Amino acid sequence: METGKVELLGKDVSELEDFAVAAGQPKYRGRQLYKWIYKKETSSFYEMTDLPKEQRVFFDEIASISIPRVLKQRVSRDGTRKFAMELADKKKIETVVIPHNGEGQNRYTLCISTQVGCPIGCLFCATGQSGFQRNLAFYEIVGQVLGSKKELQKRLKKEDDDLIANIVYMGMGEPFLNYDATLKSIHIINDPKGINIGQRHITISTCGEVEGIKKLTRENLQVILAISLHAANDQLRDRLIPLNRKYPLGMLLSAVEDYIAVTNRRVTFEYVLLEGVNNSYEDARDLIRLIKPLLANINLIPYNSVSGLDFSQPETDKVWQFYNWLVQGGLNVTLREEKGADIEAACGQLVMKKSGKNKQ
């Protein structure tokens, strides 16, 4: 939203120092601003108590810190939380906070969005079926981390700076169709002087946007690359993921092979199990042939139901049968534990919704 004010969210220390100097203030004011934004998740200049009152008023007149507002919160039986967030232009996105097992729920993985909606239109995904409105600015992506952390601290009554341990770009949208903003947000999130989440704790999930994979290959980053695969032949993948018609499996696998060769980093392939669609022995056999030559893992995800979509999750014995076929075929396989499905916070369930009052 155009306000004429300078947006400070997303600026690094040196950029905030430059802002302070340009505003006729000492350079150290920029470092104070950085601390309040990234360490204290503050969006109001009036809360910055180590700045003189007149300075707070002045900054409020010329600048803004657009940390998204949490409109509504839903809490799953398993402790997963889904935040409906409102951006400055009143657009709505959803962000998910997932507790880690065995750690007293003191550490969380944050699933963040890169677009309002999604243009890919995957056949089984609620986000893709809800349409696309716009890309997020890089500071709006960063803002989800700060807004979620502040809300989590408030709800849990904890001031722990390390509540958010991992970031996954697996929320609404295709990150590589908003490539520059995604990469810039990663650098801000990774900055050890601020949010300080290590690159190896950051995952980017793509539906197979080959040009983005090629760019990431040259970035010299230590992030985890995840590919939403869901089918091991072009005929089925064309139907499930329309992007496959532009980048068929041959092109996608070539880009992944190059990524592995250059970075020597293991890639994760995500595979949503859809009953009667992609969970047969033939599907497992094709998947083994496709993935076994690569330095890669398979992450199996039993389908999470979406209202209005005609797909279903395989029964538990069929899920394990598919898992065992892959393991016996020599693949490294994990079975993702379902989190947040009861509040529509699981994989493929995020959508744009109207605002509502915040509630526990």
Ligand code: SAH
Given for the second form:
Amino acid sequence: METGKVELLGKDVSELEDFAVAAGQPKYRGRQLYKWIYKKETSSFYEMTDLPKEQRVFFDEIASISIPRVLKQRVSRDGTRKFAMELADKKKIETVVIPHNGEGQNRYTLCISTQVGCPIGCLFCATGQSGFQRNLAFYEIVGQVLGSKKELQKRLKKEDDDLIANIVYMGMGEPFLNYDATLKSIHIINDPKGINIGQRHITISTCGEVEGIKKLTRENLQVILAISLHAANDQLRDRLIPLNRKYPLGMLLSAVEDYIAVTNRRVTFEYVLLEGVNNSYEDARDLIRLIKPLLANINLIPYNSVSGLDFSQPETDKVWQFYNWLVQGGLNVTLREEKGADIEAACGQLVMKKSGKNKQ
Ligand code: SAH
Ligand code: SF4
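Give me the form predicted in complex with the ligand now, not the form predicted on its own.
And the full complex, kicking off with our chain again.
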């Protein structure tokens, strides 16, 4: 994002070939640049050892590769890492790296952000409560993957190209309020010649931005769509997720129904369990009535505490009670294992910390 320089991060192979030709170089230089950026996570032209020296200097004068820098990181007892990344304009975002359990142990899921902050303002979410600064550019979304992968390889002393196996768009921000950048980033992250993460390993989570769901329906992608539901009636949902006042449950579910009919893909509903707010028997009953016809999955997320907020997580037996009500009602339920809560890296705990205030 440096003024006057061409930003190469986010460009695809043919765009990099065009860039090389415009810079008076052979076309194949574009392919070399592509490999350095997306396979080797390189942000310095000087490290591109197969380019002639004078070419490295020239590229450095006219272009930049703004892979976000990991400023600080915290490591949880369970191995989850939270990276505070700095963007070119010094704004900070958080990206979370979550280790897989059991089989596939050396693989990670990366939770990425699409906005600095979030304008939706959900009542239970740290990001939503901390305000909104700006959308991320598509290359900043992609940059989180490259920057995290590079940092992870360094920390783990592993060169594995496939350390990151899954991407979830569940960090800061509402992806569908930054739709074009989100979509463009998916295409780049998915490119087999570059980062190469399969579409079925990419999940986008939305709080119910109906226009985005409608657009995604027409994209012909195989990514997983997750809908943050959290309430099965409009009265409660209006209160928890202010966007529900614009897109009430009827509108949201009809867009989801269409999405399923057109794409033939299962969706996942997320449901944060808030003690005494949305975890009664009546809530379970309404939820079953609402989503059973959709044959969807439902993922329960016990509330992660956010300082200054009045919600609390239900006791374990109450979590299981809710789980069992849904199972008995015929839903396909999973309970999300809490990861990284001791370092405020769990769902809903991400905020834009100011420089120097992060705990190591
Ligand atoms: N904006 C998108 C994606 C980011 S939030 C969305 O809302 O879907 C990722 C998930 O974390 C969402 O399901 C969100 O509702 C949930 N979440 C937010 N705050 C939380 C909290 N304090 N505890 C548990 N989950 C939370
Ligand atoms: Fe934004 Fe999602 Fe947090 Fe709601 S839950 S404020 S939509 S990041």
